[in-house]
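Coming up is one lone chain in structure tokens, specifically the form predicted alone.
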Amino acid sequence: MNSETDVQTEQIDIAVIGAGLGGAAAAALLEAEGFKVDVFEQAPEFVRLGAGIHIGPNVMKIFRKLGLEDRLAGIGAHPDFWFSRDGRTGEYLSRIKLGDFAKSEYGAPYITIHRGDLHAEQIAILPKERLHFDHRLTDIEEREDHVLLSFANGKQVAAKLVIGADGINSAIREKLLGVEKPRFSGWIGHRALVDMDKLRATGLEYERCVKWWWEQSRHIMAYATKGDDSEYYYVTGVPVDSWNHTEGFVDSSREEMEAIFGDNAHPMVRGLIDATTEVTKWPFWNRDPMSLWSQGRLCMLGDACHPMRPHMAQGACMAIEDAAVLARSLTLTGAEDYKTAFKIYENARRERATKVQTISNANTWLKQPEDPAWVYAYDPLTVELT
């Protein structure tokens, strides 16, 4: 190096970023096996942002490895069944087994919780003097022995490895591919926070995890996230022509969920509804399954590598699967030899991501009675790595 900005410039062995669900999971599996990793985060802080989410035993095997497991069992719900219902009869389409049955079939529990503990639990692991808040990524340069990246806030560092986990926008991708906008889905989502009073207050017995359909596949699905049942939250799924908003979500109504799910609607959707006291929504944004995971010293997971809608519960389970093989291969290789780790990261992973992303843009899972041991019986942890 021989500029005066690359004298001043901070050496580090793995740089992460993204601080989100995937990446501080790669994050803490990687120190978990040894490797230096510092973590960048756009984000000024930490916030307890997003709502519910599932977490099932295919990553809670994970979460016991970095010892989360017992701690996030304790916060979230764990529902008995997966239940599908019609949502005008209330016609139980499909009962899938959770619960005990997970445990014992499956290896670890399914648990369902709000998406900020979650987060909260992952980055309190995370050694404070490497995660660095407030660095947005605005320039990547490889170089033949590292990868210089710099930042809005004016930082450089020299990296040798790089991992995006900076999800479906990935400045990472951007570098390998180029710059392509996502295309809008024709789908988007309603986020629901519900008074718990006012749905008490209706006699009726909700359960813990259930999706309501409706024809063309529009569906609420409604689940608690704490284990003690004081919080519920319900995400739905609406097919539209148009997405004609610049912001990444806007305002709704109690009315608009009315206007799309009310007619006819089963008592306890109607109850659902009454009790929604804030509503957001926002797009459902595709990309098509990437011929390139990793270029180099650069390497992506999660949304920047097969970003797909939530109609499966397992959007950041892929993202924090993939940080575990990711970690797993890098271990068998060292991370001198990166480029027989990647390759054997992406073999692990290409076929599984893509499938559970189709699935997922599909909007099938689980409406009909079958067998999800594919998905939630999978252990990340001792997957054949070839």
Second form
Amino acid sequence: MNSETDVQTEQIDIAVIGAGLGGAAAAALLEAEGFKVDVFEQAPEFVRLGAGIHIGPNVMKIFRKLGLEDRLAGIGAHPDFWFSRDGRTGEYLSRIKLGDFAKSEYGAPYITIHRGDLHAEQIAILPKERLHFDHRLTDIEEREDHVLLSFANGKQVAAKLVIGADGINSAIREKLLGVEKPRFSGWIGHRALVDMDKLRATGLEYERCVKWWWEQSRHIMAYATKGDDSEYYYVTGVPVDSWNHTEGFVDSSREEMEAIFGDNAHPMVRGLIDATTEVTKWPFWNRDPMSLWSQGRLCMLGDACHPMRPHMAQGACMAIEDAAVLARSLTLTGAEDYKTAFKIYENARRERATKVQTISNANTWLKQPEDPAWVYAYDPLTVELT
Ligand code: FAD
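Switching from the form predicted alone: structure of the form predicted in complex with flavin-adenine dinucleotide (FAD)?
The next block holds the full complex; its first chain is the one shown before.
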């Protein structure tokens, strides 16, 4: 122990800050490799947040390693295709094969699932005694042989390594790169779980995964979130001039959906609007690719180092891929040689994460027929590490 550290301060090996999708994955994967990991999450307890999320075969391979693949595949929906369609005429712009094709060609299923269901499964496999809710990181002090972490609840720990999986407003990013608010991307999204009875009453057969497109790349991405098709969700993307609310999200309405998408809408889009009872709208925040991902004993992953607009449905997938590659890098070098491990990790991840960030922000993914193999066939568990 360093003499500067109070004798009462708990000593730990690896601290993961944030138990979101990326942090929970990092903790589970590092534990599986034999590291001792403590996770610190600001939320007072686990809450089933969010709504729909896509998990590609690239990440289902990681859940296979964690023993979660079959459970998640049992809960989530399995779209046979990602369709892109014109929001007025219904014309098919692309039909990207998923379903059995994803299993045979990309090595694992492609699922769509409620984010809360996914997160609950990830949290359930973490050792309870090392998952610390109600721990908001407020201060980081780098010492010679550890990092002193202070939390809003008054606790302090001395960690040998710190992984910042604390999202777009990351305290670790702030420590490494200074205070800078994320930028409003100029886009918002409306999010709604639709009323299934109203949807069924249309008599139309809703596809399990379809993105409806309009001018300026405005869109509605609609999909099932449960294997039994009992839940259907949509998230929109709409360019706007500004976001003037202080809240993280605000209420929207069916009328607003009608005003944005209702003009000559295809009958299936009309059905979606009519089946909307509660809908909220959210700003999408962004940052440019970062000049560094790690420094000293601190390292970042996921939205902390490459946030993106969500239009490629790969933001969390990138966070979980990061977690897998970081765990492998540390296993390769051993925790003592964390500097080499962090370099190997960034070498393996920077180009891919930046490419996904760029395409996601451009909102062009799968609008036209294209081969998605470079995203979905990627295997973070075998990709070469140099
Ligand atoms: P987060 O999920 O933001 O987790 C960060 C965690 O850190 C949180 O639990 C937070 O409470 C905690 N935290 C923050 N600060 C502190 C602190 N100081 N101390 C302690 N804890 C702290 N991705 C996909 O892969 N597929 C999709 O289909 C998809 N759809 C999306 C739809 C929408 C509308 C949006 C907005 C995003 C979507 N994404 C999708 C992206 C995805 O949600 C994010 O990229 C992903 O959640 C990032 O994970 P993360 O673990 O890096 O960060």
